[in-house]
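Just the one chain here, the form predicted alone, laid out as structure tokens.
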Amino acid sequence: MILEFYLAASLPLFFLLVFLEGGQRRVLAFLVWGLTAGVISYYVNYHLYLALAASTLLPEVTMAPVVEEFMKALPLFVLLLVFGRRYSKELLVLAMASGFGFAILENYVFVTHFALEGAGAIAYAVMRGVTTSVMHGCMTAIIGFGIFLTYGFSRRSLPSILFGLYTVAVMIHALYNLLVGHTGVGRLLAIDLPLLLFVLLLVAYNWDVLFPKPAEAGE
């Protein structure tokens, strides 16, 4: 049913794209890509899991973060490496939209898989919405904002920068998946981590507003 849900969720958004312009269109386009990345990642992870079923590796720690972070951030890599287009800190918002689109698709998979009902289903959906979903948005946003901060660097160093940002996202994602499966302090840290990252990214995005530079004498 995952493909059916993807089509039902994404096709109306394509019609909405026709009416939008500029930044609104870009944000929605990245959100749709996040949904698309969710479908692709689902099938890639599934086949990797089957291929490595006899392995002792934890797929949610060793495979899923690598596949998912690459797919979510793929439009960012294309924008920079192929088109070389310069964006402002809007890249953080676009990247986060991709992560949230991915989370929407993944949430559907998990909610339907566990088939919860009543208050338990609502509590589970809310918990995923404020933890795992925010984590997915923040991981891609780290890559987007990192690209914005380092854009002035030599173009020759761009592949290394992108790989470094991607690695950071994968490592934090893997750490989250590892901790969330535990109980006690580990699980508590996993729940708090996405919200902490979200607040830090929000502060970074609004840094100039929160901490304006003092006017120089004579202005």
Second form
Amino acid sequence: MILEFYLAASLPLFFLLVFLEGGQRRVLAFLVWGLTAGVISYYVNYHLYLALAASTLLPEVTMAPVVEEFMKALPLFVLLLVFGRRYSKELLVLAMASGFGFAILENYVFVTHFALEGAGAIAYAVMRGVTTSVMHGCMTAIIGFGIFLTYGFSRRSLPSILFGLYTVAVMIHALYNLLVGHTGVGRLLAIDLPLLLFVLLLVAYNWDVLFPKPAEAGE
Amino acid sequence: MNVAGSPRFADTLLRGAVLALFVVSLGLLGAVVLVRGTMPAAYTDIGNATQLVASGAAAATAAWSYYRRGPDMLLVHGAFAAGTWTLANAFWYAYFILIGEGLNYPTVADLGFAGVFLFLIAGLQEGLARNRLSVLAAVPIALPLLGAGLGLVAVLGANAKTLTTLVVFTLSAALLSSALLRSAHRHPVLFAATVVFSLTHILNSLDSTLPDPPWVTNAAGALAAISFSLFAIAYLRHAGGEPA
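Same protein, different state: after the form predicted alone, show the form predicted in complex with the partner chain.
Complete assembly follows, chain above in first position.
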């Protein structure tokens, strides 16, 4: 059903893309890519789970973050490495849109998988909406914002920076998946982590507004 | 941004703290040399905690120095490198505590460690000027490491463990070569930190790959803590205008 949901969700958005321009089109395009990344990651993870079923690995902790973070951030890598395109801090928003697109599809998979009903289903959906979904958005946003921050660096070190930022996202994602699967303080920390990261990214994105330079503040 | 006129007590405090960490890390290394065998569980706990504190301190020191002294590529990449290493090691340690067993090798933490190498290489390339040495000068460093990595693949067979170890050896060769070609020896603490960091990951990969690893591979944890203590000292010296 996941492919059907993906097609039903993304095809109307393609029609909307025709009417949009500039920044709006880019944000929606990244959201649609996030949905696409969700489908691709689902099938890749599924086959990896089957291949590693007999091993002692925990695929959701050790494999899924590697696949998912790569798929979500792929357009960022392509834009920079292939086309050499440069964006402003808008890159954070675009990256976050990709992460949220991914989360929409993943939420559909989990909500239908557990087949909950009534208040339990609503509570589960809300919980995923404010934790795992935000985590997916923030992880890709970290890569996008990191790329923006390193614009001044030489092109030679760009591959290192991209890979490094990717590993940062994978590490936090893996730590989140590990902690959220357990009880106690670790789980509480994992639940709070996405919202904390979201606030930090929000502050970083609006840094110039929150802390204007003296000349700007005097105007 | 340059706020060099702000109070220096934070620098002094940081220097004292990382020096203390360095001494503790040396103590951990001394314990490995004395025991020369399986280390007790308490040592592992203390060692893991010290590594996390040391790498976190190196990340904080680089970020603080960047904030105080102004744009510097060596410090930016250093902060990213130490921060990523802290995350990767925190994941590894959390897994060890929660799941109750060691992670398989290679795993997601090793991906993080690979990212750290790239940040450190980028830091040297962006932060230090290229010297007049020919690229061939790096051959005596790169060749034995690549040869050893390929030798392991030949002897133990091509599998995930040996191939990951080959990658670690290759990254170590690239890092040490970059240090040589960027005259890192003019920055003795940074050079020492780079060498010890490479040695840490070489020993760690051997520990995970060899069927019966020698006792010396137990030193990897202590060496990690030593290298990050040294990185922290180097970043503080660099920010203060001294050779790192």
